[in-house]
Amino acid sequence: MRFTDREIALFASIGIALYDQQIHPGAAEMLEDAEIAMRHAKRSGGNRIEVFRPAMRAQRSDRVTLETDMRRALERSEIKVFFQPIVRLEDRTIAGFEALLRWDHPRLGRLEPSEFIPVAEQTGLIVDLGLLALERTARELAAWQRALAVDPPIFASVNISSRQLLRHDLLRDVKSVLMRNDIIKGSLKLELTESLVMENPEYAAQMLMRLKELGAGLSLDDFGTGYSSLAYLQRFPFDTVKIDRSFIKQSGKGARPIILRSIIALAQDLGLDVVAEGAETEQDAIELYQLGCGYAQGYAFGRPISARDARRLVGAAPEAA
């Protein structure tokens, strides 16, 4: 369809349940088959049809009891912040932190972010998730950069979902944080995917222009897996871009995709600092820093840590009980 000038491409993800009298008393429930149907069409990559089937009924029921058991554990402090360090391939030295989330959940263990971000995103409880993220980094973040006073400072990067991006509230909520906590302006970043920035661009622009102007970083994750020119890396006030994992995998030849040195110097000539992830290593470190890469994350220099241990790397005192 168009819409003023421009041309909108519209998908549609369809749930099909055939009446069944033995299972369909009434319009009701037939509708709620439907739309569990529908809901499968949507996890499943979207723009499809899907008829319903008993079995999705039990998916539905998964999700619902983990959105449940979500929504307690948010109360409980089942929920932590980890910390995968980022480290500057120049000396070594811990330059930053991914914050990235775990689950202790009392019946299925810990729960990696792939198994609850999703239902998170679905029900909405992917806000909650991010303001716990924001709130518990930045003060991570605060005790960090009082144990070390280093030049450029010591930073933290954030994911952003899109539904985040999407409210307002977003901006009340990263303006409170910054305020509530004492770190230098710009080392707060905020990780957002190509995807989600080239889903409406000129409202992205926007909300990135003003969350940098509260004094938050900007990081562009997944760079060079999406939509990117270098005409809209210019128009957002990203000051990182996350090169993707798939870029430093050696190719089958045993070298580094071409791809991956014009990334690098691209990000170079717009002045942004390159991250790399995926470096898993010492030959990915070395080949990467002989690229100009600055930074790398990777089990080449650590997995996700717990505050207290991440604390305890960076020589910070540890919080208090």
Ligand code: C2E
Second form
Amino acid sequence: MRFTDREIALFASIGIALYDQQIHPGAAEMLEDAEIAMRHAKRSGGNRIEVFRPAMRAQRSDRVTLETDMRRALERSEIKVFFQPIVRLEDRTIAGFEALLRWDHPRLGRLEPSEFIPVAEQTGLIVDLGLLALERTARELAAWQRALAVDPPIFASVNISSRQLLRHDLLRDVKSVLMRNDIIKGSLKLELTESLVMENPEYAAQMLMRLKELGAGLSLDDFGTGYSSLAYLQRFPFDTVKIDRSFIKQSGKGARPIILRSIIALAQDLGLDVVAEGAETEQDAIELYQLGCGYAQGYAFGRPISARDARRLVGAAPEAA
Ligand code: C2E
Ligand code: MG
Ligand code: MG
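One more: the block was the form predicted on its own; return the form predicted in complex with the ligand.
Next comes the full complex, and the chain you just saw is listed first.
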């Protein structure tokens, strides 16, 4: 569908409830079941039809509570931004950090992004979470850069979801974050996945161009999980490519070095910095370095840590209380 000059993709998720005298005393109960089935359809990827099954009820209560919990969590600062080091393989120094969300839920304990980002994306709360990550990361990055005068400067990258990219407000948010924090141009990088960019390449290209003009860096996340080629993606103004950890994990198999080597070589020819995700062992780090990969991120170099620990690691002053 076209709306003015924008291409908009519309999908429908449909939930069906079948009348059952036992469990449906009235129309309201039936509607509720249909809604549960509809939400189930959305959660299973959308653009589909689901018929209500009683088992869906249990799942629904989880999701609905998670959603209300999340609004409260934002107010109470239960959702935090953690930072995982990205290391320069040449000398093993910290080149930057990736911001990753963690939720310390009062009842469920620490939740990983995979447990709450999908709900946040469906409810729109991802916009608030994204802004939290952006603002917090910019503030920390400014503190790291005050402490470390290195060339190239220490950088930070923040994940951006498709819902954020589709809003023009992202430009305004990035602009205001860059204005309010003293950050070296290009060192606050936005991470976008290949699938996100390919959803609407023309629109994405325009947005990326404008983000770059504002002074943001652009990093292509999880590269290799989609079907697009680096040569194609080179039309977008990325400065960094992150190779998905599935390529690094296949340790010992003969094909790994061949594919990895060609991705790395092509990225270099295209003038992109290369970060390998999921370097878990010293052996991974050595092999990646030998293949010409510039940077790596993974358990071999450290798991995501709190903002406070990250400051300590780079020798930055702790945040004033
Ligand atoms: P991602 O952007 O690809 O982030 C890398 C993920 O790999 C992180 O998972 C990280 O903890 C994990 N990882 C790092 N090193 C290793 C390793 O050596 N081995 C293994 N097995 N895993 C490693 P995490 O923190 O669970 O985040 C998962 C995904 O959630 C992220 O994938 C990203 O897509 C999303 N995410 C996290 N924070 C945000 C955010 O602020 N906004 C948005 N939109 N998405 C976010
Ligand atoms: Mg990422
Ligand atoms: Mg990734």
